[in-house]
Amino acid sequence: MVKKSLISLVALLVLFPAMAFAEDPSAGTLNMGLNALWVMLAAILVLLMQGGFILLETGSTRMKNAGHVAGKTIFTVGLCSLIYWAVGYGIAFGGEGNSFIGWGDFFLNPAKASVDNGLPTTIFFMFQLAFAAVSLSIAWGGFAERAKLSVYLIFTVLFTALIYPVISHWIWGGGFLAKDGAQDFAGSTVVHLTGALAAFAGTVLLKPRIGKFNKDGSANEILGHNQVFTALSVLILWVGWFGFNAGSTVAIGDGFFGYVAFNTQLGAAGGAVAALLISWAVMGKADIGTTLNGALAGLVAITASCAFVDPWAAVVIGLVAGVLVFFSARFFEKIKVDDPIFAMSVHGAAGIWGTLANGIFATQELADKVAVGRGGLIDTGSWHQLWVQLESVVICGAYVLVVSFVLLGIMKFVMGLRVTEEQEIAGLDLSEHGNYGYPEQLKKASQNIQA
């Protein structure tokens, strides 16, 4: 009896899909459902990358700021979601816009949305929101350990409404760079360079952390408090990146998302290996932090080109990114820019390289498949696509940098950006939230004061 019941159950599970779709034999309906499921899964993976950013920034900074880093990340993702729903999505994808700005679909009502890309509007919104939140989290790297909590609140609103969605529209929303054929499959420029340049504006206006630089200009190393957190963050981000890149196919189709994931893995691997080797060669030691940054730089660089290049090129792109992030970090420190989580190097320098790399390595066959732009210099012998890629980097970079400096400059004049010296020394956990992320540290400090 039990055996017959098990056989019946298995038969029902096997036949259920056919029964479910028997009433609607349309292959299009089935494909739409599978595509929607895939993109929703990808959106969840990208949103879970916020866990990676929490651990990355926490592990790369000092213990006295750990709770602040974790809490403000959750808070800003929540606020970003509301602003993107109200304004950001409409500026990026509103159907009544032009080549420079989207318009419409504010306070998005999925039943009345204008975007029609074969996906339910709710799922497309969730996917794009997750990308906006990642770019915002990258920007926070330049603010770490010294910005007021109120700055995070106000700049979240401004970044999500006026900076990120404009760049998104230009390249992904049918803007003028999209019409020029700019290739940025999953956001080396749209997401990473945008976040990095906002971080640069923030760190310049905030100025270095107390104790980072000496009077003679030499730098002191301010070590993060937990390298295991940092390593785990890279792994979480690495896994989430498959939602980031492979999910940007927004379709299951012929399985092309697997090719994108394949190139993504090769780019990340190249970045990690190259960064370890270059740090070993230059410093005499294989630096763990550099290796972790190299993996992330490889991921950032391959993000623009994962759908446009052959596998060997993905490896080269990752290798170059791993070397580039090492020297970029040293450069920024030399010019006295205090970048606690290396946002400008990992996401900025590698984002520029990844975007330009399409102009060198993209193949005409893959450009035709994705239906964006042309083949690069090696495949076609033409400089056209490299010029288009350079155009997108320069124009987007200039917009983000200027607007970020203006907005943050106004905020600095009106309300100030930085906590007081006493608050910074005490740590943002205590000064902004009234407790440490590691409560036993507060108890220990109190005991020392009493003693």
The other form holds:
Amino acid sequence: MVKKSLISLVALLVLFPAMAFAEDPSAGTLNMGLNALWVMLAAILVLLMQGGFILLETGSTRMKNAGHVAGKTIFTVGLCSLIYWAVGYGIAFGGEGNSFIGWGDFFLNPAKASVDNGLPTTIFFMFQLAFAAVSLSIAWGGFAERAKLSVYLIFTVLFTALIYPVISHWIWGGGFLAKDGAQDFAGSTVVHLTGALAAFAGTVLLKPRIGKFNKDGSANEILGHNQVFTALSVLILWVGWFGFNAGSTVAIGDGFFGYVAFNTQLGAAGGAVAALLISWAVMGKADIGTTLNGALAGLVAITASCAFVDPWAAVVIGLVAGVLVFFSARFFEKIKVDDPIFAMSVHGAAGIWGTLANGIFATQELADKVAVGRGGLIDTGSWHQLWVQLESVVICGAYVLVVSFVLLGIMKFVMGLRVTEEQEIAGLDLSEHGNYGYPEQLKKASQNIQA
Amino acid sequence: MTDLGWQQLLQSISNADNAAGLRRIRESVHDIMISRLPQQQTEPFYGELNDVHDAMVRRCIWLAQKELARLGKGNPPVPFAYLLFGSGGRMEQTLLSDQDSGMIYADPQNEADAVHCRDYFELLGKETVQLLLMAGYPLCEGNVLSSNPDWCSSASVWKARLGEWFREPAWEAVRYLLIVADSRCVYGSAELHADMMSHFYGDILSSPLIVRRMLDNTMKHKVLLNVFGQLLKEQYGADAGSLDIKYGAYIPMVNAVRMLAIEANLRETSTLGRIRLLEQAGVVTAEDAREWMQTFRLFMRLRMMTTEKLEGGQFSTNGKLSARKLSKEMAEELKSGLKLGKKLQRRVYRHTMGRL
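We have the form predicted alone; now please give the form predicted together with its partner chain.
First the chain shown before, then all remaining chains and molecules of the complex.
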């Protein structure tokens, strides 16, 4: 028996020699490991939000475009990953840049493991990439149901290389807005407003979908084909948002990420409740679409402020976002902007509100803790932070808007953005991919069109 | 138009020989009424218009009887009453109302008579409905028509059906009962109809469950105001920005007043008439009655304004009033009217629930 045990032990030592010399990991290594694990988990959650966007965009659009709308997201996330690896990450976080643009680390070849117990670059990259992909998927809201597939290809490259990483650098990569103390904890401006304004440029240049507006200017309701998808998408996004916001602590630290998650939940809840109630009060019927948008608007708004405000303020920020998204959607319809997925209202209007809300509700205590900017108007009585927030919204907004319009304008001139009327009516599933997302339901209809 | 001219018009309806003639008269009535709409007061306007519609129906019944006689079907074997339901029953038809009708005939003596009566009145119903259709009165989408055997039967069958509906508090039965509550005899034996309605009211007063279900149905249509007191306009489509006067103002008020009238056992069918009788019966104060009538007249006027003349000279309405037709003053008037309508709904709800 003893002999048998000894043989086993020797065999184990031969197989795993390190065991013989293993030491307990240092506190620093343990700390790094925990942080890395948390940020990796957060990156996975944020990547999973693409599932939310797939369902959101598909559920909010028509059956004939379902396969295209859903499938193209997988393609653009893939392409976005390659471009962000090659160019985007370097523009955002490259070490040789200045206040306006990052430089270096192109075609990133990171260290295989943690250096000096810092967060592994690989994991930081994964986390940042997931954010870039979210911003891109938000932008697609403005392109839905009528853009050519080639537009998705080209604009993914341009957006991931030239638009998103610049804003990301300014606020998160040590750029000039970061130095000014602009507070945008997880990206109300960087991710959401950027995506929304690209969507705006897209939808304006593409013009409304066929049948959205009548000759007399009145709007028609183009209902999405599956409200259950849309509702499920909101829940997926909501859960993914804990990676988005709480993961943005990029550390376990003293458990502060829990507080961030806590505020995130309150903001989302406020948005959902306020949106249902306001639609009920104003229209006499409680609108499901508005409620879903309200939850998302609450999440978008609390994204900037989740680490900077008290719980009561998180509730207020969410409630205001829920009301805002309802009126914003009506406003865009009134000015005849076709916003199929409500990207401009959910991510744009609520993104601006969330960023500005820091200037009102941020507390000095939390600003000190996060070590970005100062307390807002209510806590400090000073307008300073609100001004900084406004400045960051205006500057980032202007950049995204101008560059998106210019790039998409050139694309429109060179290659055209929109499919033909026939293709749009037949649906992009057929025109861009040759197959329907719902073949059984739509085969008959397509035969009628061809006949 | 002078009274004399109007009398001549009614006269020409009762002299018309066929549906085509009636249709021509109807079209000229349209033009006359449309031109009178801006100046004339609401009540006399509807009064005269409904006189025309009634005269049209009577003439069609008469022509149908003649046609049946010509085909060798003889004359009506027993007395009968031709009933109008819906807005016709309430004497609130607009220029473009459709047909909602039924027939009740005296109980036949024996089995053979029963078959003969059934065949005759079925034919009479079909012929009348057809003539009215040709004269420009579209069919009721719910098939509440005298050509439908369900709505054309002998007095005892009618009573049996009413009894069934009263025993079965399903939404459909309740809907039928509410339709019957607005019925009016436009031609034939008024006694047959009065007898049926006595039966109806006798049963209602002993059916609290039915009254409860009637209340649910009555409250179904919401008034066009949101909680901030703003008008609820159509959001989308070709009618975006317009107001659904029919279902958001007129019908809720018709329903609420009907409910009070049924509970007070009043046999009147017109909404304004019902309000007058409710006041006489002491159910509402003189002040309330005045306000309600004023509001209802406004709704009737707006409802008439929803009529549009199409390119081909045809008229059409979907019950929706485009916002551009509504002056600022009228919008304010409508808002206070709708507030009153909302209050009325609440009152009917409390009143009815308090009695049950």
